[in-house]
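Presented as structure tokens, the chain that follows is alone, the form predicted on its own.
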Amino acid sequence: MDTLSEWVINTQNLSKTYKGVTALKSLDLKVPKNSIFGFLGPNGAGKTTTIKLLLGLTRPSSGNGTVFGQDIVQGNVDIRKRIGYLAQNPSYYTYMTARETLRFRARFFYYGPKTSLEERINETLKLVGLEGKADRPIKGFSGGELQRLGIAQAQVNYPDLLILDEPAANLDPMGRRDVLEVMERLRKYATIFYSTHILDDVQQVSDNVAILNHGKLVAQAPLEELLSNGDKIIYSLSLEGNTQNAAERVAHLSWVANLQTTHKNGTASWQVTVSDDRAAKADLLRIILGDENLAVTDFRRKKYELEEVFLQIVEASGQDLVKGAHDG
């Protein structure tokens, strides 16, 4: 997949320094076509700086990048014609209606019959679920409705790439749900590249993920691959009774790489890391239940959550940065 045409966004050693402070360091980012790409990182990690570079709002200090195969500096005008952008804190003329807002926005991009323009506006309002409030002043809109209107503004010119900066930030659960549903509907029309710190949202809708920390790219992979956590297979168990003999038997199995046990309020919790998942599925529970002195109250293959993997990656990368600074 390394052919240029496969990547909507492709950067090489892209860097940005402000007054001697490095905001982004040697970014090699690849965003595939027709994906929902989650761009993650703690506050100050360099996410917004990256977006500004891709949009041509600031120039790189070094390195380069392309969007649609065009250089982000030299081809910026042509690139912008094919991008829809939602800023983190969009502002509106609150006395205008949603329809008037989209009409105002669309006129910057559309030159054709008025009837076609109105059709496009109606389609976009329906796409984001605002057709029922199209002619109300947006002054009374909820936070979620304002964000959906922002996505509508970004989408009204039918872009090939949508760049959304924290589209669900500061929204209540219902507002976040509505924004995610809109993003899901938009995936068949455009590649969606969005920055966020809400990891649960990423796990719901994204198929590719990149993680920044202190301006440096520390992970980039399809979401499922990232959640496999290096193919480490762990079974979690809760047991009651005398577990000592069972623990010794399990720890000595050839396909058990590690057994961690904790005890609380008469219940033992096990984390069993295995090298052979087929053997674990077939035999692990059976071997444990062979001991009549204990009962298994919970048994499951551990599923990694993005938050857990994200924290591991960010903490590890932070330690590497500190070590590198000391070594230097």
Given for the second form:
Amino acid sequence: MDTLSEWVINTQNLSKTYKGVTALKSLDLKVPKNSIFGFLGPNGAGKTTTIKLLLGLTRPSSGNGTVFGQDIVQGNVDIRKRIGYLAQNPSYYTYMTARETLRFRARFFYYGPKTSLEERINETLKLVGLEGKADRPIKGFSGGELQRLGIAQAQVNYPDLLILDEPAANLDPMGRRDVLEVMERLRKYATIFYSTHILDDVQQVSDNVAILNHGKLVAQAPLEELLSNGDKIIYSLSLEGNTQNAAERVAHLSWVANLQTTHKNGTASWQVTVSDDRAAKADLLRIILGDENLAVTDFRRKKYELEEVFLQIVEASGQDLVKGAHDG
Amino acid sequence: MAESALLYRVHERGWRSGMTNLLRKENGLWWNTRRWWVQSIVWYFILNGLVTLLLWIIPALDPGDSPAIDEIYGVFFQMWPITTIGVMVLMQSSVVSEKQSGTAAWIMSNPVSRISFILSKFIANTFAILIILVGLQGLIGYAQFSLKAKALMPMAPYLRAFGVLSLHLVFYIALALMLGAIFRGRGAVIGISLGLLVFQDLAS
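With the form predicted on its own already on screen, would you show the form predicted in complex with the partner chain?
Next comes the full complex, and the chain you just saw is listed first.
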């Protein structure tokens, strides 16, 4: 077993076809150890299929993959010994209480004195804030409570890898915050691989991101790298007054690659794409303010939001797919 | 969140992965709930109720109208094919309901082999059904006839009959589990099992 590998998950050309429909196409995914890896994509992109393949719950049509260096087809039972998994729509035995559910799952992994096992269960219940409801049948649990139980059962074996399929879906803002907090707390103990389409959450907790669209991996990078949007540097300004002369001057600067202007309610908004950040920092605002006919009400280096990058990538990949289909 | 020194890793491998825990859960569904005694009472009335009526109640009410023990013995054994239908009803949803509710998928996301998942159901249900339906009811019937005859009934033919019946039931338990693993609906499980039983009856 390749325990020294830096990749917890590593797939090559992993593909899955269901009755002639391709759910996943040649996926090359690499998930580094101890990362919180956000696996993004629109509905039907193939996220859950990928997770099922990694867990050995379904077999790949072609390609291969490893988790902890073990083959996902041959070694899937051994892989699952080191994994905690929360499904998108999890189902548990409704006649069991939360405590019984955790006890049942823990016994797949551990045996030993009852007190030690109960200690582990109590600790896990506390982690997700379900101590007060531990002995209630889960039949009456709310969606948020079930999701907390889902995280608890995934965590009760102290997994090296947590796979969470849409962990914050169907939760209210408080529930989402709690789930993210739990993930943050678990970060130092395990690698967390989770699928979602709530991009705010990803931006808050993830350090690595992959984007899947129509079963194809369209981006994979550390979050910072993805948010830098290909090292494109853009300064964003709001101006009032006559901006025409200033715009001409800025557009002709050697380190300005592009200038986009829009006007609304007497305010001009500029997006200045620059090739030399140092020059822009030093001179851009000074040059603009040299014009006495205008006032600058806002000046900042544009920071990309994940949502913006995600939409750009997904839309571009969608156009490529359409083009590919027409060419084909 | 350090590993507790007092807990040990389960070391089940290959097809046995998850077996002990699943077997504990399946046995618990019979023996840690009221299911075992509810089934015992239900099957007492179905299999031994008529025998009690014919051997004890009717003779007590009308001493001149008591059927011969041999006739009641025959009636008793004619009741037993109904256990096969009972097995079909008890087993029809064992796998299918888990597939429909999604708990099967949850179980399989643990270190569990598919063989363990089915075999644990087979072992636990076979054990419980043979004890409650065959062993207990057979013993009650044997006790009733022996008490009435004021002597122990011949044991060998009795055991042979129940041995054959047990094999028959085990076959239908296995069939229901196999069909449950293949099909997604209860209708197919009970329909095919029942069809086979009718065919078997017509062919014999």
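The structure presented is a predicted model; accordingly, all values stated were derived computationally and were not measured. The term rigid core refers to the most C-alpha atoms you can superpose between the two forms while keeping them within 1.5 Å. Numbering follows the first chain given and starts at 1.
Chemist: Looking at how the rigid parts shift between these two forms, which one of 210, 156, 53, 192 is at the hinge?
Modeler: Between the two rigid parts, the hinge is at 156.
Chemist: In whole degrees, what is the angle of rotation of the smaller rigid part relative to the larger one between these two forms?
Modeler: Spelled out, the smaller domain pivots 15 degrees relative to the larger domain.
Chemist: Would you mind giving the Cα movement of residue 139 between these two forms in Å, after fitting on the rigid core?
Modeler: Residue shift at the C-alpha: 5.4 Å.
Chemist: How many angstrom apart are the two C-alpha positions of residue 91 between these two forms, if you fit on the rigid core?
Modeler: After core superposition, the C-alpha of residue 91 moves 2.9 Å between these two forms.
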